[in-house]
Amino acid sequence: MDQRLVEATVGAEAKVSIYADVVIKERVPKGYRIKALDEKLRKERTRLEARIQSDARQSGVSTPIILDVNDYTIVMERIKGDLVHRVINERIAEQVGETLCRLHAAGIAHGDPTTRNMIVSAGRVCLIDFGLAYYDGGVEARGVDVHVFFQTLEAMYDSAQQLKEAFLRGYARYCSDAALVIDRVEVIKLRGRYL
C-alpha cells in the first residue's frame, strides 16, 4: 500500500482517510453511548456496510472493492476519477439513472444518493459511501433514493429538470416498474411539504 495520504475527512459517522491506492473507513467512538453499545453498533454497521457494498458490486453496481474488513474499519480501492458533482451533465445523468436502478433492482437503497456519492472513473458512474445503505427493494425505498438524488439536483444545478429527465430515462431503461417509483417520489415529495 502506498501511504502517502491524499485527503483526510471525518464526517458525523467515519473518519476517511484516502490515500494513492486505498481509501481507509473508520466508524469513529461516539461519547454519548455506553462503550459496550457504540462498540456493538459500530462492529455491526461496519460490517453491514461491508456487505451491502460488496452485494452492490456482485450485481453489477460500480463500486470500490472491499480489501479489508475488521471491527470498525472497512479498507477499499481508491477510486480515482472526478465526483460526479463536478462534472455532471445529462449524459452523466442518465448512468446515474441505471446505476441506481441496477442497485435497486439488487434489493438495496443507497440511503444517500448524492452527486457527492459518485465518482466518474473511466467513463461509468461508481457509488461509493455505502454507510446508510439498506435491505430494500420496496417502491417506498426506491422512491425515497430518487427524490434524494432530485433534492440535490435541484438545490445544486440550474439544469435540474434537463439532468432529472436524463435520470430518468437511464432508470426506466433498466427498471420495468419505474413508473410506479416516479410515482412514488411524487408522493414522497408531497408528503415532505408539511413535515
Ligand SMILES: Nc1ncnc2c1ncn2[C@@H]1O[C@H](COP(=O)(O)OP(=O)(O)OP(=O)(O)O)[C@@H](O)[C@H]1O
Contents of the next structure:
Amino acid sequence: MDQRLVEATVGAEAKVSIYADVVIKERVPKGYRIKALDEKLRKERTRLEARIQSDARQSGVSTPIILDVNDYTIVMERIKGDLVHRVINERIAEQVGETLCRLHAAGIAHGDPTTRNMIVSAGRVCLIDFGLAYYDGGVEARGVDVHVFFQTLEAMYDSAQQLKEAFLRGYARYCSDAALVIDRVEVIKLRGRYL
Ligand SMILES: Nc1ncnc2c1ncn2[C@@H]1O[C@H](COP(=O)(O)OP(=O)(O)OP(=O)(O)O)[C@@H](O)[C@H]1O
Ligand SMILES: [Mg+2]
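Please move on to the form predicted in complex with the named molecule, as the form predicted alone is already shown.
First the chain shown before, then all remaining chains and molecules of the complex.
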C-alpha cells in the first residue's frame, strides 16, 4: 500500500485521513460523555456506519468498499474524483436523484446528503459519509434527505431551481412513489420555517 498521506480532515465526529488508495475514518471521543458510554456509542456507531455503507453498495448504490472495521475506525476504498459540491450541473443533479432514490428504495436514509458527501468518479455519483445514515424507507425519512440536499443547493448555487428540477427528474425515474416524497418535502420546508 502507498502510505503517503494526501489529506487529513477533522470534523465534529470523525478524523479522516486520505491516502493514495485508502481512507481511514476514525470516530473521535466526545469529551462531554462518560468515557465508558462514549466508547460504547462510538463502537456501535462505527459498526453501523460500515454496515449501512456496505448494504447500500450491495443494493447497487455506488459507495466506497469497506476494507476493515475495528472499534472506532473504518478503512475504506478511496474514491478518486471531484466532490459534487465543486462540479455540480444538471446532469450530475439528475444522477444524484437516481442514486438517492436507489438508496431509499433499499430502505436506507443517508442522513446528511449534502453536496460535500458525494463524489463524481468515472462519470458516476458515489455516496460517502454514512456517519448519520439509518435504516428507514418511510416517506418522512426520504423527504428529510431530499430537503437536506435541496438546502445545500439553495445555499450554494444561483441555478438551484434548475438543479432541483433535474434532481427530481432522476428521483422520479426510479422511484414510482416519488410524488409522495416530493409533497412531504414541501411540508418539511414549511415546518422548518414556522418552528
Ligand atoms: N472514501 C473516500 N474517498 C475519497 N474521499 C473521501 C472518502 N471519504 C471521505 N472523503 C473525504 O473526506 C471528507 C470527510 O469525510 P466524511 O464526510 O466521511 O467525514 P465527516 O464529514 O467528518 O464525517 P461525519 O459527518 O461522520 O462527522 C469528505 O468530504 C471527502 O472530501
Ligand atoms: Mg462529511
